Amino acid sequence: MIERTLVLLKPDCIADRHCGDVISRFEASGLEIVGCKMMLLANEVLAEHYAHVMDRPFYPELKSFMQSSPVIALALSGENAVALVRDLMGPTDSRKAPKGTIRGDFGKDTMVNVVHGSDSPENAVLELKRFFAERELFEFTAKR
């Protein structure tokens, strides 16, 4: 089943300078790339995409880390692309994932984890309106 999914490369993904081998990961596994944009995120932008966490005591820190820099936004395409860009980030806490995924190779801990990828399908949906507009997500049909 061809699904969409959100990718958030993190400001220590772009700090460290990781952003060209994340990508080329999620290009290499067949994934394509529908949408991209790097952006500043706002503070409404944050509550309502961690309002899960709002009310926990690291959400300041988040906050704080997300806004530290701008972040890269993709929307991806292809074949389970959820569930695909889920087994190639690996576990959100980057001490516990393996080496050759995108965390395990290049995460320090459970914020500081490079990339942020939609959880489902429903919430995949959700996150994309969130960071993009539907003129800003393209469909490639022909193979080139």
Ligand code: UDP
Second form
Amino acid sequence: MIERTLVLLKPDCIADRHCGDVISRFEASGLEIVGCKMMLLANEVLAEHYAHVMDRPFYPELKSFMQSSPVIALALSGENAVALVRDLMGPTDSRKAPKGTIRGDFGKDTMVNVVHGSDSPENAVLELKRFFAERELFEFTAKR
Ligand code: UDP
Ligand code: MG
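With the form predicted alone in hand, show me what the form predicted together with the ligand looks like.
All chains and molecules follow, beginning with the one already shown.
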């Protein structure tokens, strides 16, 4: 099934200049970019995006990390895009992520882990709405 998913290139990805490497992996896996923008995450957006970890002790540190620079938001489209992106990312803790995954190759630890990717098709729909207006999303199917 063709799906769309939300990816965020986190501040460490930009600072370490791995955006090209990371995007290359997505493209090489058959995903295409259907939305892209650089943005500073406002408090409200971040609170919604990370509502599931807001009560955790690490949230203040996560908040300052995620607001330490702009992030790059990508909408990616392709066959099983949600699960494919999660596979390419690897698990949350970069130190436990296998080599060959984005986090395993470029990440530092559990917090500073290069990328966000939606964790289910339902959340992908919600997250894409949160980060992109409908007019900022495009479809490129069958135009090669
Ligand atoms: N995070 C953290 N410490 C933890 C768990 C998560 O700093 O113990 C941060 C990390 O940046 C992670 C984000 O919170 O990517 C969201 O956590 P989630 O469990 O949704 O992990 P993900 O879906 O990003 O793998
Ligand atoms: Mg998550």
